[in-house]
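Only one chain is included here, represented as structure tokens and corresponding to the form predicted on its own.
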Amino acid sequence: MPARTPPAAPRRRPAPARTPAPPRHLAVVGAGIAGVACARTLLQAGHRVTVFEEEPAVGGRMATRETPFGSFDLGAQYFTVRDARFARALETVPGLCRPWSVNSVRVLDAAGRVVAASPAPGEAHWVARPGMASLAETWAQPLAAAQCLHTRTRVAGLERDRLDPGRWELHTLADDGAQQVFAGFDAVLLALPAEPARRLLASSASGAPLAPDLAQPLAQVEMAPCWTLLLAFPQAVRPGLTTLGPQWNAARSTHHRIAWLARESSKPARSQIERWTVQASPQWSAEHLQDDPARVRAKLRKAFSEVTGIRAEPALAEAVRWHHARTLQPLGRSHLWDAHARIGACGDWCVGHRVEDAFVSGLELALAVA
């Protein structure tokens, strides 16, 4: 009996091709590291975008400061790579980023005696060259050239378009008091830290909430303040010394005015010029916000001494504050994002404090509106 032909499987019709999202006009409020990859997903995904930056340069907190002694590192001392998604965009800038060889990062006691150390294993820690900075103006040059970076310019308010309710218009603030109005957005994505976003919804001239459904989300991440103290020690560059102090370049402290201490000079192209940066603890900054900076400044100065044993006189002591600097109860979830409102937010906070957070944050937004 001959073999039966199995029957035919039938056709299936191919699934229909996707139809991409019309091209949109997206204002990005907020030029870190979120607000940039964010805003980076979008120009390549095709969107029209427009970026604003209250401070003169993009970073947020991957802030570089130049001085005549080297450069400060204010914010993020240094970056991991855990997620394969922000190991991919830093191949985009080869040799940018570079690994700080710096060992074990010390835990210190009240005294600043060396209790422990706390490697991460197999992890490195990287950082940008010349500074911090770099890695986020690098990636911020597409945008630049789009002529579609504002900086210098504060979002004071967000409101529905006059002449198009359907759209979305921001009052801007300049440097120089000058007042403008940007309309004609299909979307607002809000990159700043997540109190700063709360008020700017709640900034509404009608009272009424802007998108209801971020708020209550929004109000429940809490970020620490820090003060940050940079030192300058240039007496230290001559013939048989080289640093001042102990012998390890970076450390956690458990003394309750500082919460981590790093040898600016001990990081990759850098000035070898004795530099030290100090950030105070999350407590203590807090209940000390604010504080005259010159009472700061004292204050963290004798600290640095107690637990460095450096006593010499620095030719450099400045106070940085940063109102919004650590994740204290993150998010939980990458971004926030309000499809009726068309309003979305993101951040490092949405998930954590690192560099790679924030990445991570700006582009799953991106994609979600994208």
Ligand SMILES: Cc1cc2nc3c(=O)[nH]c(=O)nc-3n(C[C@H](O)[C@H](O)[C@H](O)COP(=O)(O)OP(=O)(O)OC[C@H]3O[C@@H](n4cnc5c(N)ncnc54)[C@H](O)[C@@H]3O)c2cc1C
Given for the second form:
Amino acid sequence: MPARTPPAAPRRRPAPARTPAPPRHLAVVGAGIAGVACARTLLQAGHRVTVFEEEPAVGGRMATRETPFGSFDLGAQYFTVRDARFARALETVPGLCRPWSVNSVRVLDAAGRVVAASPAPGEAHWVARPGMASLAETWAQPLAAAQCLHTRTRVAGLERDRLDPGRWELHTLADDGAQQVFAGFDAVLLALPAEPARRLLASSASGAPLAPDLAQPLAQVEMAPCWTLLLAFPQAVRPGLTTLGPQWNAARSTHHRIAWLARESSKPARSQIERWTVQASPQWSAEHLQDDPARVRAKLRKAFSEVTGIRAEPALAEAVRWHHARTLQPLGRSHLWDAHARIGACGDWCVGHRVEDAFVSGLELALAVA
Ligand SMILES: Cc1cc2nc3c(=O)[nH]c(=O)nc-3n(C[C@H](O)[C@H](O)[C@H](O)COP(=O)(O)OP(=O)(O)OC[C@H]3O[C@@H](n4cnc5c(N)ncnc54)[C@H](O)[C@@H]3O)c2cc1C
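Could you give the coordinates for the form predicted together with this ligand, as opposed to the form predicted on its own above?
Let us now look at the entire complex, which starts with that chain.
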């Protein structure tokens, strides 16, 4: 009997090699933490990226203001870390962020009495040094080095590229009023708060909706404004030993005007001159959004005295208005991406109201596009 040859083993087809998408030219509008995370990831993936930021510096709501008395974190006061990807990204900047020992955050009534027991210190409250803006600034360094970061450049319009209608062009307005057109983008990624993103998409000169699938979800997101008061008391030095007021460094408040108070000088690597950041409540901020800053300053100073007992005259008192500060109603998914129009959107408002939410959203959008 002829030897039977064993049946040939079925040939496995080699898995198709996953070819990376060819490099594309992508515009990222907004260089807050979401925009920086998004742009960095795309740059690392080999794409050409151009970032537009209307302010002189990156960081957005993680802004830090320098004054003769020391710095103030104008927006985010601290951040917490729950997502492993955010934790890994922070490992790339060792030593930049430090835990802020706030001795747990208490809740005070309108007269400054503790009305809720301080929760046990659990999650670390991280702050970047020397100011919160340093985190975005450090992460944005590869973008600056690649000369793809345009600060002081507001994106005022978005249109189909006139020479190549398959692509996009952006119309920008610089600080000095100069207008420019940047063309040839394969996709445009909006890393802005939801309302400015919605307005930009609705501002097309042609009148045609640019990314109809994005308009409705963007309109559902709600964000509250926040008036923020900065106070410096150089007459009191060494907080904790010579104090003008309370011994605590941070508190939430049920005062109808104030939601949050923090002693800036208690944060790591800050000047010791006693400085406070006071955030108005979302409701009060909304009711007084169009008020004159001097009037807002006076009202918030009065409330600050009621809560802290500090009646000394500050050497610096300044009111700062955030139009889109805190998410009330998030989108409920990590980002928006209209693959047909090739327009995306990301930001904290996609999933929440925290720095980490903004980072995760920017990262997820980049991964969806890359
Ligand atoms: C007062 C306040 C307190 C907060 N406290 C905390 C806190 O303690 N902990 C915490 O985790 N989070 C806090 N947050 C929230 C946190 O700051 C945000 O979640 C996060 O910084 C949002 O990042 P983002 O990149 O999504 O948006 P943004 O930081 O708002 O970035 C958007 C960027 O787009 C730019 N931009 C806007 N329009 C244009 C345009 N047309 N062209 C070009 N650029 C444009 C803006 O200048 C900005 O830089 C606070 C926020 C505020 C305002």
